[in-house]
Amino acid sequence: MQGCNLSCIYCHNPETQKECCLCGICLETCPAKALLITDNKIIYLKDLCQFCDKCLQVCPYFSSPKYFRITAWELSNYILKYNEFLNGITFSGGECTLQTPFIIEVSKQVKNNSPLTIFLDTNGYVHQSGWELICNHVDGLMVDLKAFNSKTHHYITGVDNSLILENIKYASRQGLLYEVRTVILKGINDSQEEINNISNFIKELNNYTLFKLIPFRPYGVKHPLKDTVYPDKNHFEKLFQMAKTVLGEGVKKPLDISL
């Protein structure tokens, strides 16, 4: 979903950060004539798109010329046609919460027709009483935590992490909290103080949530982490380890780390 309430330093989808601003820079960078702007609106011609995304790399605005607006209605229905090949739908974006009418309508409309499960992959950057809400009507939440220290949480960011912590808290309680996942990246949140705070911090939560430890890569990245190295291999591995010192199994890393 388009639109984000953070400001991650390694953001790796930064098109979905803003809406478009009608600039048309985009227009003149499409080698299809795929990009329109009419009646102070970006068309995007999907059947003339060759995929190059060299639209979203000229975009100074991090946004993208792509997004289209669907209604809650519409998109239940998309859903509910293809509901006998899945077991649930997930929420992400940008920053899904910020439109959590639209993800409430849409679940209740799932739940009603189906089986399906609703998860949700956040920021967890929620105002607590809009978090309660969405609470009420997902079955899952896979919640980013930059950094556990708050001074590094708001460098990468630009926001402080008390909000986060409090509202990861609560979906603990609610036994919604599936998976906690932070990004390693290197020489700024891959101390082993860092990684094992957050790991004894989700051991105090509860028994049953996971946690992720992925390693930072520079694929999308704009600004201004594009041309920082990967952590290292060795190191990554040991943090790995020390949060499975803690957490015992209940720690996962992507398949593939190769750095």
The other form holds:
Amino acid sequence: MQGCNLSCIYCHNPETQKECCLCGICLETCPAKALLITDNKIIYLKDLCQFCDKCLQVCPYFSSPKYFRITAWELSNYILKYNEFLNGITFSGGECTLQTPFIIEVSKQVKNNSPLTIFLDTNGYVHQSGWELICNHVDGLMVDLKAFNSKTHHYITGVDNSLILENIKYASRQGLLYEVRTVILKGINDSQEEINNISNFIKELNNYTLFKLIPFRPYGVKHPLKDTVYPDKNHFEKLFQMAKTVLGEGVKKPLDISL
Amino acid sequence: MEKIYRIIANTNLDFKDKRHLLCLEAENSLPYVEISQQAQTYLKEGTICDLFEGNAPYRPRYILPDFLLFMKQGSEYLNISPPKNLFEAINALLIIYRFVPSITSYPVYLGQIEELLEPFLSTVSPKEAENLLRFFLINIDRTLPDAFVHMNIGPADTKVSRLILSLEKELKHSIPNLSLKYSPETPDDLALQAIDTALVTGKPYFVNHQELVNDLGKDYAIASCYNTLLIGGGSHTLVRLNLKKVAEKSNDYSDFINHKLPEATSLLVEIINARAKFIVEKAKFFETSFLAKEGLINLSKFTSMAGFFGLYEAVKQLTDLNMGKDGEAEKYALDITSHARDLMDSYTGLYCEGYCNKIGFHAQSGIDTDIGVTAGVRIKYGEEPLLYEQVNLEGKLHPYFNAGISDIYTFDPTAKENPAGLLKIIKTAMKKGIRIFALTTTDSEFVRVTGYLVKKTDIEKYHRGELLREDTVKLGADSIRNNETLKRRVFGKS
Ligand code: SF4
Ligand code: SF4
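Based on the form predicted alone presented above, generate the structure block for the form predicted in complex with its partner chain.
Shown next: the complete complex, the earlier chain at its head.
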């Protein structure tokens, strides 16, 4: 889902952060003439697209010409067509909770017509009342915790993490905190202390939440961080093992770690 | 003579390849089994294709010995007494495999393996059992280098099936081909282990056990590439009909249905029956084979197979509709398929007692020389719709095919993160009528060609001109180039 309320320095999908302001820059770059602006709308002709992603790279406004509007009714019908092939669906973004009423609408329609579960992939930076509302309508949450140390968190995201920590605790009490995720950034949040703190924080919450460590990768990143070397394999493995001593089998990493 | 010399002097072939081709040349120095002028024309122009089986067949194309009986009674011909422990059991199987003929000369069926070995598992320690099975699989891979060699497991949960799955994952061999008979009684964690292995090796296939038992009874097995046949039986021959070419001969849809398809199927039956008759009456295979004499095969369980392919192009040619894209195409696809099946069922299949004297109906999944024509009744590679639409359409087509049909579903590597999701898809596909479901990922070391596996690294070796142990690598490499195998739609990718 398009739009985000944070602007993390390592953002892997920066083109999902903002709405398109129709500046027209991407139109010039597209080698396939797959983009045009008419009636104050940007139009993306998928059949012509060569999937080179040049439009995403050049957009100076952290947006994309490719996103589109869809009603809750259209989306839930689309999901329900697949009903028998799925166990559930996950909303992600951008930051999907910025469109909470939409999610709730889809969630209601899907749940009324199928046994599918609804999960959210979120940064957890949501006002308390909004967060409680969300928790009433979903079956599980995957929440990013970009750093435990509040200064580090501020450096990465531009905001303080106390609200996020509170929301994580609330979700945990509701039995909805499926997973906490942290992207490991070399020299920023990759200290043993940091990972230890997050692991212990999760351990004290409950006995079911998974902790997923993800090594930073430069793909898609626009921030100067893209030119830094990513954490080396050995160090990442060390952090992973450390988290394991606290949380046991409840720690995960991506399957294809090629650092 | 010139041709024989060229085979002998060809440096791109090794000894076993040469021997195989020389046998074929000897066979082809005889005239083709007796068929009408018109049938010969259809063969020559490629509307009907006998898959280069040879002019004067002297053994059935596919043989599925009753290995369970072999384990009980041993074999006089092979001088083997009934095995008493796992060592003897594996040794006995490795010996008999070398004596089971087929079109490629390698056995296309290795047995319902847990049924054969589980009873002996307690005769050795668990560690020994694992080592023995590893050595069994390595031996099969090295001595039967042909990816059509096919092993069956399931649907019940057994130690042997689990061991085979974990060893296959460890060994990463393209041989043997492997099928898991899957039914609601198959426990989820066995199915998940099978998925885990398939994500690495492209096998096992998931076979819709319930559907096949309904069709063939419980004594069926999967042999070669996706053929469903009776244990103790097999198929004399497989001759296939190119629906695209039949459509090209037709003035319009009604001409196709009312004249050209009936004509083509009658010639198809004629060729098939002539071949089966030759094997039984002239080559007298069943009178000379120890397998028949010792009761390990029985003519009454045999059939012949008629393969159909190019449905996608036939529908396109006749109606200008695209299967998988245009909703209306489904109606025609089903109509053609059911007509073809009815036509075939209106004839007697000679020596097809195993299939109630009918010729087995098979969706032929293509060979290396096919260009511009899609395997079986599949949707053209690269043109597949979204997964649920593909499964919905194919689920309606699969039930017509009692002698084998399948499709291969290629997933994005991220599917590895979600095996439970894959299991859900497989379960739903089975509910929708899919008979054989093969899954693979784009980053797999293996490519599943029409119905068998080839290692990507072996294909590279082949293109560099190296001589290889496995005869299917050549078939695979050429097939991938000609059939655009790598254009298959990837699921899970936006
Ligand atoms: S990815 Fe963007 S720039 Fe590239 S062809 Fe498609 S629309 Fe054009
Ligand atoms: S997507 Fe970005 S570059 Fe393209 S018109 Fe919108 S704001 Fe401009």
